[in-house]
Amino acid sequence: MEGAYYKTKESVEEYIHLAKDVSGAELIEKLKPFLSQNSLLLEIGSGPGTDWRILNESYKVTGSDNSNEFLNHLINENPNGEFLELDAITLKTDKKFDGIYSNKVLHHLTDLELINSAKRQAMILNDNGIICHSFWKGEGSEIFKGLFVNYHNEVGLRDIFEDYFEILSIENYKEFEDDDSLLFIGRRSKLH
């Protein structure tokens, strides 16, 4: 469910300004023990490119977004970077990756869309591929700035990902308030 918020130049500029001091540096540190340096990594929803630049220091990162405005920004800011226009559900690419990362992106999907995304992520990962995703913690869903936001808890994330991934870690962390977020790390199951 994609709103128009990330699709206009004005909203993208507003988001970049609002998120200028926010990064997933701490989340990326939690990924490092599971995904070796120089691994091929796909970032879903690179947005302003803050996490992409941090990831790029350790990994061979392909950024992606479903917004042409964000893609234009990413390419202009990082002319040597590789970026794809990808939908977080279908992830239509022939490339294979060692890891997939997103920071507060997949919460824009319904539970069914997230299951489909998890299945597709398993398909584009190499053997023993790692996923690392952050979510807002809570119950239910809402529309925020015209965008669907789906809240998650540990049990729900286990139910969604366990058919495709061995769960390595699910932990609470603080983005703005204590325990308002969850970080999920999993390894592609041998079955897929």
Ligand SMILES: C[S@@+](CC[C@H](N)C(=O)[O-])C[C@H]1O[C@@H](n2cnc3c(N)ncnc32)[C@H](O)[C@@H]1O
Second form
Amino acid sequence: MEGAYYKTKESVEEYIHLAKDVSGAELIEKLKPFLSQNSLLLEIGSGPGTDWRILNESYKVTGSDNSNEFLNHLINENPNGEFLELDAITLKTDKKFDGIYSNKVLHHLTDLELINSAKRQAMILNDNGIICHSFWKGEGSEIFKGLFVNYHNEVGLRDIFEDYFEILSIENYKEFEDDDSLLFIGRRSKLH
Ligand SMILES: C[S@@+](CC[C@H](N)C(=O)[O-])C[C@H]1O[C@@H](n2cnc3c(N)ncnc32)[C@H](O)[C@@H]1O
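We have the form predicted alone; now please give the form predicted in complex with the named molecule.
What follows is the entire complex, opening with the chain shown before.
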């Protein structure tokens, strides 16, 4: 579901400032046992680019976002980087990847949009491709700063992804408070 917050220069500058000391370094460590070094990795919703830079230490990364403001920032800061304008739901690209990663992005999708995204992710992954996504843990949904936020639990994530992915791990972790977040790791199933 669309919201303006990530689309204006002022709010994107605000987000970059607020998020400057946080990174998904610990999440990326959880991904590494499942995705070998130098694999082709797509990041969805790269935003400020903090995780994009960490992922680049281990993988051949393509960053992406559906916000032009974030994309301009990413390209300015990383002129040699590879970035695509991609919507998480449709993922319109002919490229194929060994892995797809996102950190606190897919909670902006409704359940139906997330099901469509999961299907597209399976289509743009190579055989045995790995997905690694973080979510806010909880029930229901709300509008926060004008943005749709969808909360998930382990059972709900299994339901959404299991048609296309073998579930490798779903772990609670702490972003701000104990167990406020979930990290989902899956492998593309042979049948889809
Ligand atoms: C909470 S921020 C997270 C950014 C970054 N991953 C991080 O960890 O700081 C959400 C990001 O997802 C992007 N985003 C939101 N909805 C999206 C969609 N449907 N497709 C692609 N990107 C989206 C926003 O533009 C923003 O960059």
